[in-house]
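Only one chain comes next, encoded as structure tokens, the form predicted alone.
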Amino acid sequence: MKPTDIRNPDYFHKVVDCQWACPAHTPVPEYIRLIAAKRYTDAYLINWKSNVFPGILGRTCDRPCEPACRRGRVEEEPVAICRLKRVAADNKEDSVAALMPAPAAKKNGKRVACIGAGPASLTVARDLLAIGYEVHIFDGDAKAGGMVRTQIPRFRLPESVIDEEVGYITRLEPVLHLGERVDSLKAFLAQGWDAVFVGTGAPRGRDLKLPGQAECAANIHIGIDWLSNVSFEHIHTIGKRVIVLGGGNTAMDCCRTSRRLGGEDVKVIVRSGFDEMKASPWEKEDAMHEGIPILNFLNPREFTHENGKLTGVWFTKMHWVEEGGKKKLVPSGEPDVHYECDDVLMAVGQENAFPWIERDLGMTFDKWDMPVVDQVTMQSSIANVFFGGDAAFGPKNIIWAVAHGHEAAVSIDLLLTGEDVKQRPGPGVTIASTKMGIHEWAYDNDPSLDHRFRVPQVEPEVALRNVKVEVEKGFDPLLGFKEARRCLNCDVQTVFAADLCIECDACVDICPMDCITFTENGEETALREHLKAPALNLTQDLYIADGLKTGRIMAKDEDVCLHCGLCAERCPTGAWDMQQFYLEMTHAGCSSAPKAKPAPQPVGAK
């Protein structure tokens, strides 16, 4: 194998699995260490620069970082990364706004319009306003926030948190056009904007249109529309017997909201199996904790009614079969089942709707009638029109919308400063030794052995009485400290300098995970099998260093390394060092930055 080029910013970035998995690439271990040190404001600001909405995401993020967390490889549950974000938000100083960028003192003369006031558009606005752009935000609703405000129930996300974090952006002085819906992109472009960003979400819920639906339509609701009506306080009650169709997070929000609005017998009924449901595991757990059963392998086929009133739903039983090497859901042949109900909420998916984009504009649409959008630049086939969030590639979640917003802002800045949107500046990278003494480090290399702590919740008898009572209390500072200490500091890298090594094998002997091997070089497949402990995770690279006096190589399995620093403490020559790697993603305004910042060579290396 070739030696590892640790100067490549992506190498150590990929070792920080949580940051690598986060679409916005938030420096997770760094802000967790700050929480452990009670530096909540600093932790909040690191989050705010990357993911823009720490308090919102600390309650609602889909947590792509947590399945990647290295702690989950050495015990059952990962660090509660998402809920630690909320710890920073809940405990930051009130003066945090004073530490954020002020409105630009001078405008650059460029006008950018954001259609939609959701998280993607707000991210674009935040990034561009700070560097002198005049940004206008249009939305049909009376308040900014988009689906974050209208479709996430208040028992998960209080409106005060939305107001606060949207306020950090509006203080940068965008021109708000709230209550103004854009009905024609052609007419809008004719207004002479330098660039337009479309962040309108996926506003249309899918409708099953089953037999019997028209006859009892008053009691059959599209889930996302119903949630919006609850948020706007247009709906206050629901029938006692409720069926929620669908297995995603919207279905979980619908069933839990129904319990708070008078639903006594609320069921979630899903066509697929429990494990195939799109809802996050914790969302399913929260619903079941509130006494809501989830019934699987039932496909709705017909609504029943009497004198124009809904009485129930017929379901066909389903099961998986193998067909052509693929699993397929088909009817099981068992008798259909009927469940009585007073109301049905359909949460079977969301769709994009672009009736306001004329098809003669020159914009390219794909076979699903979606605008063709570059997945890196977020640019459409019209050079100055960009998309992001659910409007770009279909429904995802808030953190993806933020990531799209950052990338679109970079592209808009490159375009409007006359540069190539595809030649994107590289991230900012630093790597520095944490050595303070022979056996002392500038970080705590003795992580806690505690198992994951549970977030305290309000008692069900209180929570279920009011749709606005927040269920999760969040970690208090003590629990936040204890959970933070479970982090394995994956951004503090074991960096090896071969020219200092005397091949005494002291590091091999002391490594608790048997992840270091000195051996003859070879092809990767064979080498992985013949290390001291076989390296079985092919998605995680091996760290290879040559230049040893014996001609052998050092091979380290990054997959199971605990970053404990014992190898560096034991090494008599200083060939091993613990160096903190910090990667900060490129934001708009860095168009003149170098295309990549290589990490420096390790201490002692030639």
Contents of the next structure:
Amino acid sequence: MKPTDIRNPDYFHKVVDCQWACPAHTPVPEYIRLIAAKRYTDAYLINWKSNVFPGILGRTCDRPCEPACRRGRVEEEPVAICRLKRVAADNKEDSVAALMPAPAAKKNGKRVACIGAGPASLTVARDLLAIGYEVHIFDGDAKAGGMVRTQIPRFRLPESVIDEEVGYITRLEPVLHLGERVDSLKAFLAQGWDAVFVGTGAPRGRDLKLPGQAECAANIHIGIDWLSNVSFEHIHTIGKRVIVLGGGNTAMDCCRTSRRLGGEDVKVIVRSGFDEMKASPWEKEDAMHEGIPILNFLNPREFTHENGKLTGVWFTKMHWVEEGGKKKLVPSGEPDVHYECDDVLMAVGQENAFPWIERDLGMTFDKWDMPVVDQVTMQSSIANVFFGGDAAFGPKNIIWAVAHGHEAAVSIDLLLTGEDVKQRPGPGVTIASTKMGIHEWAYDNDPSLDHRFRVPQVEPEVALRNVKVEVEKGFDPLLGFKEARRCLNCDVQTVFAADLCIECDACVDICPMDCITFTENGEETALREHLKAPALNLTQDLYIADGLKTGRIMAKDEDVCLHCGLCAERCPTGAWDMQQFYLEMTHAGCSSAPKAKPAPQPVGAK
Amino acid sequence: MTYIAKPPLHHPSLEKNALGFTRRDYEGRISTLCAGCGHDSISAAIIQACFEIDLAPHRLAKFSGIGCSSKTPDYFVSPAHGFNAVHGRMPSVLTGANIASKDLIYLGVSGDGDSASIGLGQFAHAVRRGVNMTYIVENNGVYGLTKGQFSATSDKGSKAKKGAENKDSPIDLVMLALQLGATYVGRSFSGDKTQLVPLIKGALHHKGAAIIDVLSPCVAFNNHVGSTKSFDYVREHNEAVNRLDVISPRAPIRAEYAPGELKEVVQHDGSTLRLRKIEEEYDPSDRNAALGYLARKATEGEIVTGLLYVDPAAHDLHDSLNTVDTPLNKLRDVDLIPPVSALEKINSGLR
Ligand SMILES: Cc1cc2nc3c(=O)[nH]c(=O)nc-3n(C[C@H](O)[C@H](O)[C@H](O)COP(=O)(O)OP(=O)(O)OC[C@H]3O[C@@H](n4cnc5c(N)ncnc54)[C@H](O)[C@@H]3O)c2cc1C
Ligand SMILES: Cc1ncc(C[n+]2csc(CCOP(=O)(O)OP(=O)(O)O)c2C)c(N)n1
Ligand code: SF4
Ligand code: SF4
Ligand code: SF4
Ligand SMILES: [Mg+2]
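Return the form predicted together with its partner chain of this protein as a structure block, the form predicted alone having already been given.
Up next: the whole complex, starting with the chain shown before.
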């Protein structure tokens, strides 16, 4: 294998599994260490800079970082990265706002419009306002926040948290046009914006339109419309027996909300099996914990009704079959089953809808009638119109909306400063030794053996009484500290200097995870099998260094390294060093920053 | 040393042996030796060997004298028995324990100072008596613990860290052991575990005095240019005569090699030593030829490593003394104290 180029920021970035997996590339381990050090405000600011909504995301994020977390491969469960974010948000000082950028003192004269006031648009606005753009935000709703405000139930996310974090953006003085729907993009573009960002989400809930539906329409609701009506306090009750159709997170919010509005016998009924459901495992767990059964392999066929009132639903039983090597869900042939109910909530998917974008505008739409949007620049086929969030590539989640927002803001800034939107600015990277003494490091290198801590919750009896009672209490500072200590500090990199190594094997012998091997070089597949421990996780790189006296190579499997620093402590020559790698995405306004490249320097270097 | 303990977390693919233990279960406390010390690699090799031969930790008895090397039994197989003797006196303490309790597996760990300087006499007698033991000398050519004075194995002309030259002739513990009748003799290098681990395994299986001289560079006092015990020097002058594989008594033996390529030696306990020749003329079953070869190579400045001599049918001290099968410390009073009638019988014969 070729020696690893550790000067390429991607190499060490990939070692920080959580940060690499986070769409916004939040520097996770650094904020976790700050939480352990009780520096909540600093931890919050790192998050705020990167993901804009730490308090909201600390309660609701889809957390792609957690399945990626190294800890999950070392013991049973990953670090509770998401809920630690909330610890920072809950415990930060009130003065945090003073540390955020103030409204730009000087405007640059460029006017940008954001359509929709969801997380994607708000991110674009934050990034551009701080550097002098005049940003106008339009939304049909009366308050900013998008689906974060209208869809996510209050028992998961109190409105005060939304107000606070939306407030950190509105204090930068965007021009808000709330209650103003945009009905024609053509007319809108004619207003002469320098750039337009479309962050209108995926607002349409799918409707099954089954037989019997029209006759009892009053008892059959589209999940997302019903949830927003609950949020707006237009709806306060539901029937005693409720069936929720669908297996995604919206279904989970619908059923749990029903339990709080008077639903006593609430069921979730899903076409597929339990494991194939789209809802996150923790959402399913929370629903079942509230006494909501999930029934699988049942496809709704027809609504039954009496005197214009819904009485129940007929279901066809389904099962998986293999067809041409593909798994297919088909009726199993067993007799259909009927479940009685008073109300049905349909949560079977969300769609984009752009009736307000004229198709003769010159914007290219694909065969699914979605605007063609560049995956990196977020640019549409009209040069100054950008998309992001659910509006860009279909429904995703908040953290993706934020990541899109950052990229779109970078593009808008590049475009409006006359640069090429395709020339993306590189990340800001620093790498520095953490060595403080022979056995002392600037981080806590002794890995905690604790298993994942559970977030304390209020009693179900209390929680189910009111839709506004937040179920999770959050980690208190002590639990937060203990959970934070579970982080393996994956950003503290093992950096190797072959010219210092005397091949004494001390690092090989001490490494608890058998990461390090000195061996003859070879081709990757063979090499992976012949290391001290087989390196079978192909998603994880091998760190290869040549230049050793014996002509062998050093091969380190990054997969399950604890970043405990024992290799560096046992090395007699300082050939291993533990160096903190800090990577920050470059946001708008920093686009002329030089493409930073780390230059690792072992402390023992001669 | 390090401040933090080695975390018990381990690689997900870590294997278990026949007893259900992982290699990590054979570890000891965290080493207090200098970072990079060859002795730590030897401890790692002992751990690996004990794991691979499915040794029940409580069946191992570790003995050592004084020195950095002699501290190491604390750093492997914590649940084993152990005794840390005074400087150079480990062989007689081990001999005594072995006489009393023959059913344990004896491992002596010593240094070149402990065995070739102050303890030379003790070393010689334990070997010539054929005590059933594995005796590992962690040979760095200096008294590491007392900051690097030349030891008796230091080569003539080898330079100390500050330039002083050793003027005395070295003692070659391998040649000495061969002369004294050791029945399993090997030499290896702390930086070559593929060679060292099988040598230790074979020795633990061997019945009789098994001596392994392991060159083990002292990073603090004897790893400089001019030293003949440094990593670089040993790597440059290392001449392995053979490669060893050890097959445990119960493991199936497969013969899948061309005849003549390999030599198999079955030891007393049924373990098989499978030797692959590297040096064509070398014969590890011929003690005198081995001595000649080693002497010749020593004058050429080469360090001969590998399994240098083995007598698979060796007898040990218990055979010579004709002791009973039951370990002496397990004999009951009735077995040991003759009745009054026996005394009377003797007395009457003398009247
Ligand atoms: C029930 C439910 C629960 C969810 N829970 C989570 C969760 O826990 N975690 C998570 O990460 N994600 C969750 N999501 C998904 C998340 O809410 C969205 O992915 C995210 O809000 C998308 O952000 P956005 O900025 O793209 O658009 P949105 O948040 O959808 O905001 C779009 C805004 O645009 C406005 N708008 C639309 N068209 C126009 C127009 N023509 N003119 C003016 N304004 C317009 C809308 O009124 C809306 O306010 C959930 C979604 C649902 C439905
Ligand atoms: C009776 C006695 N004499 C002298 C000493 C001092 N002393 C301690 S260790 C040592 C030499 C150890 O050398 P070696 O066996 O080679 O061990 P190393 O530290 O090199 O591994 C000496 C002379 C002592 N502890 N006891
Ligand atoms: S252990 Fe910490 S740094 Fe490593 S992936 Fe998990 S959260 Fe990230
Ligand atoms: S930091 Fe070093 S010793 Fe610790 S697990 Fe990683 S490679 Fe092994
Ligand atoms: S401990 Fe240091 S000198 Fe020894 S092999 Fe490892 S990197 Fe090389
Ligand atoms: Mg010594």
